[in-house]
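Only one chain is shown below, in structure tokens, and it's the form predicted on its own.
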Amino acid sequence: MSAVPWRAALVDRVLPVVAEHAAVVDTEAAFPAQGMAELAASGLHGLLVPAEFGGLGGGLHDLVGTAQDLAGACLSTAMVWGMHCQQVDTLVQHATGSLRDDVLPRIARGELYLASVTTEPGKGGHLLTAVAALRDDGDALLVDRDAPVVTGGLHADGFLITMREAEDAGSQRVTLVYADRDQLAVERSGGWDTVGMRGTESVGLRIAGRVPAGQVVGQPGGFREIALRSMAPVGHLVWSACWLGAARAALADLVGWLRSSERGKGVDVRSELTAERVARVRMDLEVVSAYLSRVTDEVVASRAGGASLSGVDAQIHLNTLKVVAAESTFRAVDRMVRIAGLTAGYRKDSPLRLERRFRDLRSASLNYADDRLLVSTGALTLMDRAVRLL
């Protein structure tokens, strides 16, 4: 389902890249600028931008493919480049006139990376809420914002920013603005030495700076149908890609492992016990793999007729869809570790990479935290009698 046939070859051209700067990435917790420069010159960080404006005119089913081909390589990277992408789309759908003329070539280029600025002291990553607020400045608006988390923003061209519409506005009353990096004064204002996922370098920043009221995304106050539409579930969808991936691939290198000479005896491929703690890992990778695909067609059907994605039924899908695959793929890659036994599965020096994968993955439950999206679906289950499932 693809809309960009040569998007495979663009990702072999990539993916040397990034899996050569992974371990340096993981060890440094470093920004993966090397393999962020090669997808931008690939043309890869205008995946989701359309063709009229100079990008490859993908859609959600290339984004969600070439996010589990990359994080295969090196999870961190992928999730950096899925988030950026998230933004794009949110542009792509909701920006309008000269904001969208000006932004969306910029990035089909290769010449912008966008981050997103959601998180806030006070509220966490709650995303319908804001706490700081726009204040009007002639034909500009000032931003004032502390946020505790935000991926990749050191080193990002542009941010879009969720602010309260205005001083006297409610707090579900949100508006999204983007920014260029110079109209910005961005301060770093907390660190991130984190167990996994440490590339993603998603530290504490101080945002302040003035910006052209043109560049507010959508309608102000308006937020809301942002983030259903296009944030939220893109999203879901790319974090759950982005952890299959990983998952995947490790799969892959222990099943080599499990058949080359160089398993020595440690492991018996013969024994039955094995053979089920292995079915057990690829039913579970199935498992995300397909709910993953199935929710992907429902978001590309729900956008492309024009219907909201704000039913029980579909928001019970996506969160879904995101609880399921950050726990079953740990799972799974806690298995392949007691598979692979203490010397090839847990040591940092194995060549299967199991032990990044398993402190990556564990990250995938607290990444907007499972439990706050298992709340919201026991409510829902409860306003939808007819069972409407995926």
Ligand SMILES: Cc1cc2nc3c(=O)[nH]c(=O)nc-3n(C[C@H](O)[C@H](O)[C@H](O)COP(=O)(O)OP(=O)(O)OC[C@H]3O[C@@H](n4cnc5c(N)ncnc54)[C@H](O)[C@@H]3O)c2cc1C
Second form
Amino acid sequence: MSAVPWRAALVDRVLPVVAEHAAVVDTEAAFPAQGMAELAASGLHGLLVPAEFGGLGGGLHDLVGTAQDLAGACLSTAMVWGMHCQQVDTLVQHATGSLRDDVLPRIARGELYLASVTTEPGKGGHLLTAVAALRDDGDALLVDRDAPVVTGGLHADGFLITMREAEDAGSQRVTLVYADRDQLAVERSGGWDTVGMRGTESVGLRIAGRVPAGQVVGQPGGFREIALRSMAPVGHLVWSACWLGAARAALADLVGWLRSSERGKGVDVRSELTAERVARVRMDLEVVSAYLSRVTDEVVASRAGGASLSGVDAQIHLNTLKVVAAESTFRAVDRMVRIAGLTAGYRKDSPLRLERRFRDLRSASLNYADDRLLVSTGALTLMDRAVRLL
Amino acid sequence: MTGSPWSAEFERVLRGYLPLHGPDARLRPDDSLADLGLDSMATVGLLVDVEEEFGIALADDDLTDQTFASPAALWAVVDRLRGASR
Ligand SMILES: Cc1cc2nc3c(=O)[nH]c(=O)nc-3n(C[C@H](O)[C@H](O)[C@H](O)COP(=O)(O)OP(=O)(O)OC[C@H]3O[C@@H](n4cnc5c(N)ncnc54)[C@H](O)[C@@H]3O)c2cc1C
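Form predicted on its own already given; the form predicted in complex with the ligand follows:
First the chain shown before, then all remaining chains and molecules of the complex.
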């Protein structure tokens, strides 16, 4: 499946650095600069960049595999890297001409870390609408926008930004534009003091600048197509992989603890109650893992065949993946806290570190609201009388 | 209604699901329904209303992005089924 045979070796190289800083980026709500520098140096920033542009030429199976591995060490770092890769995929699939020739080699060299700007005040998380409009001053496009949640925004070298196509365009006419950091004035407008995912440092920004029209990605007003083909599917795949990787590492830690002499006196591994509880955790992760790999296969196959992923059944599968992964991985870590108990499960200073994973995974249902996806899936279900299951 | 490629009932039902379309603006055959505000929830409402209005039932195979892309595309399907049921 993997297009990059040496992927495991690259991941092994970065994991110790990522793991070493996991606690401090959480405590300080600070960007995982060391881990990201190591990922850039390893070449993994360019995992999805085709070899002809100097990248590793990896595919979506490599992406979900790597995201899971990284998330076991630090979910925040995995998410920062995963969302960078989501932007890279968008550029690989949709950027053309001089934009593509300029940015892809820089990404491959580890010089260009990308942030995502889609959320906006006044519309919340809705991906396919925009409020602030691009203005054309004759020479260039003017970007001026509030961005209340931008993962790694203060550290990004480039941004993919959604804007309304023009001042006289409706809110559904969304244009995706690329901007280099030095084309923009970026001002911090809000902090990031959250329950979990603190290391993503997803601060609020005010972004303004001028970009040439050639930096529009895809068609003006045509972001919907990019969202359907690239940003939404890859987002759901990589987020789900991150959450699964964190929950899986938590279970590995828990099983190790249950099998060791460290386990508390109160936990009886010979009891049927403990067995039943551990089984429920394992089943949740089994289901997410299998569904994640099936949806990855489906996305890869439909891309290879030139299909658009806009079919009712494909959209239901992608939405289901995100919601099931968010619900199941959080439920799993919640159950693990219960199994481990107060001292090993709930305390911050427990070597099991379940409380950080618990706080981090609480964000999963909010990171693109499950409610939005459920409403969409419900509507789509009524349009699929044949019930084409994955 | 003369001048429109579709019936007045179709126009009335469709307009009810296009919040971003001005009430006085003319609906053109190739307008993008998504751009006019038709999202996935609205698509279900539109589907059910069109089926009731014309006494037809769209097959699952007709329920694609293309069918709901523009007034002309949707009308083509409705008109075909309407003809078949008469
Ligand atoms: C860790 C993390 C990192 C992020 N990074 C970025 C980033 O880099 N760039 C970026 O642009 N954004 C980012 N986001 C924001 C994210 O993409 C979403 O926009 C955000 O999480 C949604 O916030 P919300 O719940 O306030 O908004 P909304 O999605 O607007 O939801 C508001 C409320 O309304 C409910 N709701 C919304 N729609 C419906 C509906 N149709 N039916 C029923 N209920 C509904 C929701 O459940 C919620 O309770 C990040 C979020 C997180 C958690």
